[in-house]
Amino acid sequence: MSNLLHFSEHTLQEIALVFMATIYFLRVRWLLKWTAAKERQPATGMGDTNPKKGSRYSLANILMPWVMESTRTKPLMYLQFVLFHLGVVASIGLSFIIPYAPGLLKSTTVQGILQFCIGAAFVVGIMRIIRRVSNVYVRAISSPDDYFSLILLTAWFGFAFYSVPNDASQGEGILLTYFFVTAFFLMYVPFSKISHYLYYPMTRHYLGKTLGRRGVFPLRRSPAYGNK
């Protein structure tokens, strides 16, 4: 291993990560110095639910594709998701086992799983370019960091499918590619809209509470009074 592969599979993931937890902790407590606004409306409903049973239940939302028309109409886009952000946790955790635990990729098993995680989310990523630039509809609400993100996200899985066997022996271009990448990514994350993890447990957490309290969450699957 050269000293350069080295220093970027371990000084500068270490920096970056460090940076990328320096500024989330900044932004997390300027966020928890904002509190949501006072109910002002009456709590609803039959009374078989609450603020606490509708955090609950919005925070488990993204678990329940059948309650959202979006995806209980479009199973297809759902599995993408979920495709996606699997590809996304297999490709994080291989910047981790590559320098600290190479020796669970001499399994066969763990490269094949890790492999078809990353190589799944390489394939979902070409599909959301190719949407993305050819629906009129997400055209016109997407910003130049949804693009930028999207494209090196997808070039990322890439390399980081490529960078699964962990062998330099023909050269160390994929992986030093892949760990630049990814310091990157950690420094950039903070600043761009695939930050939004940060924000999903506080919105679909107030979103719940509120709905909970007018007796919306959780949703029904049958009519809230009988015929009489």
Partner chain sequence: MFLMNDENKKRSYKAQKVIDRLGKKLNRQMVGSLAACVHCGMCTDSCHYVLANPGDPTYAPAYKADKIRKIFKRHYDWTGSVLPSWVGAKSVFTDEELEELKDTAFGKCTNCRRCTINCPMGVDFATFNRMTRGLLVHVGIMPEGVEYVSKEQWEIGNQMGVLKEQYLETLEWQEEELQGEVNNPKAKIPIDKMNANIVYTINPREIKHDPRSILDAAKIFYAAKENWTMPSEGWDMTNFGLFSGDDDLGGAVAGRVYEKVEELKGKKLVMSECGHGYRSTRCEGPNWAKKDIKFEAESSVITMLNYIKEGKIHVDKSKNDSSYTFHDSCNNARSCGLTEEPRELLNYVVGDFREMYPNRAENFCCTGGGGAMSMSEYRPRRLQSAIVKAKQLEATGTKYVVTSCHNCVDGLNDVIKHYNLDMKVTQLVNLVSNALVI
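In place of the form predicted on its own, the structure of the form predicted together with the partner chain is requested.
FYI, this one's just the chain on its own, none of its partners or other molecules.
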């Protein structure tokens, strides 16, 4: 292994992670600086829910595609969401496996799982790029960051896919690119929309808390509505 590859797998990643953590810390501090609005209203609804239940339901919402019309009626979009995010987890995981537990990659099953997740995410990334450019509604709301983040992630999946075997015998180019892109990705994330997972627990918790108190969450649907 060359010094450059060693540096990119270790020192560079550590610097990027520390940088990301620092910006995230500032970001969370900024978010918490805003005081949460106090809710005085007495509870409404059927009495079978409460703010805690509403919050739990709201946070688990992402695992229940049937509860929201938007995900229920677009199962393919939901599948894309799942595959894309699994790909992110796998690609990030890979950046830790290669330097700290390379032995895991000797298993062809592990390699297969990682490549499936990352490969599927790459395909979804391409589909999402096409949608962002061709769907008139999505194009109208897209900022340069939306395009760049998506292209960056998709390209990163591509490099990650080929880095899974962790084989530098044919040259270190792919591994070097993957680790340099990973480092850039980690440093860019806190400034981009990719950091949405930081807000997700907060927005969903507060919405769930309010709508739980109001008896709206968990959402009710008439039995007959299930197949509509």
